[in-house]
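Only one chain comes next, encoded as structure tokens, the form predicted on its own.
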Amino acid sequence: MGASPDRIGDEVPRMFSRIAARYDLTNRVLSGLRDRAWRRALVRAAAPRPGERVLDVGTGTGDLLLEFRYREPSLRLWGLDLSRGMLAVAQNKLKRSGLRGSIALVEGDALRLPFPSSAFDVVAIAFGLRNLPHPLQGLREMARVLRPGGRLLVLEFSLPRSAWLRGLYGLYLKHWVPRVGGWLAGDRPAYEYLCRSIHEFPAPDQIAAWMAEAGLRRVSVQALTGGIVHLYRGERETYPSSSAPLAASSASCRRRRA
């Protein structure tokens, strides 16, 4: 489940291009300034080492790339996105930070990554998996470009398990997000789509199962901010995924809360 194939073909990239100029501001307001803390949690979990090659899929305006660079300046970084508008904002941001030319930005499709197999030590996707028409296919592609033993990190919105928090969050998504997001970004339908995509996306256990099916092992799941966001981490199998016992991979899933 995810965005329908016809939406991802043209409409979703165009939608993100429309809101690109105000995207960062809207994120800060709607998350209560928590969005950067979530990205920092991803980078800590990735534990990047000097000189490693890192790919940020669905990089948007490049915030996650900058967090990786702040953590370890010697990393070799690539960011990929299907939205030209988002990439333009990211390019300007890197230029202002004095990093233009040191981080590669690529226009491309997460379902057909334009990179060879085993090209990266770390692959990450933040708040982009639910926008893919075929999330499992996207995870398989991300696993493909990881070297054996490389790490895949996924940061994604979710619905809290707690009934009362889930209810409050549902009201927030229904009433606050479209109104405020629409006012700040000038595009209410984009933030109505955001709310629908969160409601329709599978539960964390399903995401973890997809990661195991994609050939990742030692999959862990960490709930952040009461479970409105989850952080997933897995490592690429060191043997062909076709010979890996899926039951064993699934059994290795660990859940943590923060």
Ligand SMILES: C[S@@+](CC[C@H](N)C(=O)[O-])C[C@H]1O[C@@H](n2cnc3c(N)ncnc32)[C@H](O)[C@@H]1O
Second form
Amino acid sequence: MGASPDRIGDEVPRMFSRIAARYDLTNRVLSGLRDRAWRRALVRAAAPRPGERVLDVGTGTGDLLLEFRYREPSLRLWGLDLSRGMLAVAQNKLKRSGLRGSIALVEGDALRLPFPSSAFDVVAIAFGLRNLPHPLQGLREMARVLRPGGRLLVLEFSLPRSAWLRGLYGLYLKHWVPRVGGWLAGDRPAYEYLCRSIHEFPAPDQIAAWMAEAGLRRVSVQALTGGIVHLYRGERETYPSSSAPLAASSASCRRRRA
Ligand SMILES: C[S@@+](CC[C@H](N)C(=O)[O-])C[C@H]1O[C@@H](n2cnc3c(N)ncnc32)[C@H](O)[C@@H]1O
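Can you switch from the form predicted on its own and show the form predicted in complex with the ligand instead?
Expanding to the full complex; the earlier chain stays at the top.
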């Protein structure tokens, strides 16, 4: 499942506020500079059109918002996060790049999005779903604020399918990630939590099934970088699920490999 409910009250956002100042640097180092490529893959899959409204849930330091903006300058962008520390870093970053005025940053909870239904054309969440105490509820909320036919994109860590790669990656998570997180971000427990949360998070097929349960159809799953990250895409159904002739199901999921 996601972060255990007793962690979420304040604990997870507080943990992110503690590491906010060094979050980007630690990400770049731990991912071997792949994290930008993963976010760009999400933006490509979202295929945003000029003037569309895009919400980035768990925006953190705003890197995904910037990727959307680089791809299509006319997008109307919102970034939401529960951590003030992460939002402060995002705000400074947007200010430095001269973009602050055209992107709204909102403090709020992914499980109770402060937006009306059908407000967005695209909703995205990068490395945030795993941190929610109720990922399915989060997906339902994200589906709610999407207009019918709108696209939901999820980027999330996962364990590779291949046994030997999984073994190697397990060693990397256990021995290297907490050490580097301790050195660079000064918070080894936060990076121990990262490793634990990756191990505990359900497999890609389960995430795809949750997306279908949340009311998304044409759900597709793409493995990135040997399967240590997966990119999920779905579209909000255009009819109420009760009147759907055939509810979207995990059987309709398409898997793709990068
Ligand atoms: C691993 S970071 C990902 C940040 C960013 N999306 C990225 O690509 O680097 C997860 C983010 O989710 C936020 N978060 C955790 N729980 C949340 C919640 N319930 N509502 C909104 N944001 C939340 C954290 O504060 C953190 O900024």
